[in-house]
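First, one chain by itself: the form predicted alone, in structure tokens.
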Amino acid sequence: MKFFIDTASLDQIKEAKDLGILDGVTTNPSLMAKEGISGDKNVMEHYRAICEIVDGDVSAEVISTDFKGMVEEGERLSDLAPNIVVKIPMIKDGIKAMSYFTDRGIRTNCTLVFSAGQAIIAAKAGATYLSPFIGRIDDISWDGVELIKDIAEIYAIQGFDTQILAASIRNAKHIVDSARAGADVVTCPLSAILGLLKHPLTDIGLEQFLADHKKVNELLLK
């Protein structure tokens, strides 16, 4: 399984990248409105700067919502690098624009999914990525993980190529049981990741180990 970081926070991708464990970036008009990047000019050098520190896929979400306006933009983002992946809304020209980028060579990230049937239609559009907002669901009382259990069970039956990406991650628990649930990619904030280390056991392990060795040097020291 593939971690990516959901932020738009260069220090937070540093970061992650030097634990030797991201595969990937994405990000989205809020993320960048908190830190502050805003205005098209600002927005795309932003992306460019998040392609430099990562060798792997960066999502660059579009913002319009209409065909036309989603072409445009994602032909602009997809020139900024190679590893520029569109994220595209699950809407009706949504679909209609991850078709059109399949056809030209254009990898997609269709995002906002909640449901099987979505994510049906978004493979049968092509789309690269498939992001299931699992938190989003729980949210409103419903299974975020089963929803990623059940579109891992019909793209396998079906064939379909599309990798499901575990959005709105919120805490390592979500990440554990994504990994089961059949999920190729999850892209969580760098807390997640971090939450994956911790153990009550590990520490007071390592309380023991220290402390022992520290006894042992005493001894040898009298």
The other form holds:
Amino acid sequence: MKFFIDTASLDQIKEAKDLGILDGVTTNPSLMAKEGISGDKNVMEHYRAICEIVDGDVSAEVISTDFKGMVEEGERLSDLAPNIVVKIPMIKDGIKAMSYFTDRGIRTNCTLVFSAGQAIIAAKAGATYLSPFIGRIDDISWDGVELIKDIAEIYAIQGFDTQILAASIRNAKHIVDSARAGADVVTCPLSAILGLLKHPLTDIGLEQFLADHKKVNELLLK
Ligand code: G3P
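Let's compare: the form predicted alone is above, so bring in the form predicted in complex with SN-glycerol-3-phosphate.
Whole complex next, starting from this chain.
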């Protein structure tokens, strides 16, 4: 399973990269806004900066909602760096745009996915990645991980190549559950990635090891 970080923060991207486990980055207009990045030129420059940090895939989202606009924006984004993946919303013109990019060898990430039906049509359009938003599904008292399982089963039966990218991850449990459910990729906030490291028994155990080591060494010095 690949690990992507879901942020536009260059500091967080660098921190995750330093762990040696980072396979890519996903962003969206809200994450860009959170970093205070606005205006076409600044947005493009920011994507270029992200691509300089990571070798893996970087999803850059279009703002347009019509076919012509998505194509024009997607082509400009894709020209920025070879690791850019054009992120396109799950709407009718988005499907047209994904088919267009698939025919031209430009990779896409279909975003804002909340159902198995949407997963099927995105795969038919040749999406490279499919982003079901599991946290937002949980927020409305449905089960986001169940959707990942469902899509993984359908894609396996049908032999679709589209990679399932579990998005809207809120915590470490979402990552573990997505791995078990068959996600090919998880895109996570840094806090959820770091949450994977945490266990109170690890902290207690380490504290004990170091205390015992210190005790023996102090006795030797006497
Ligand atoms: O990648 C999509 C993701 O950023 C959405 O996450 O936490 O805004 O639901 P969230």
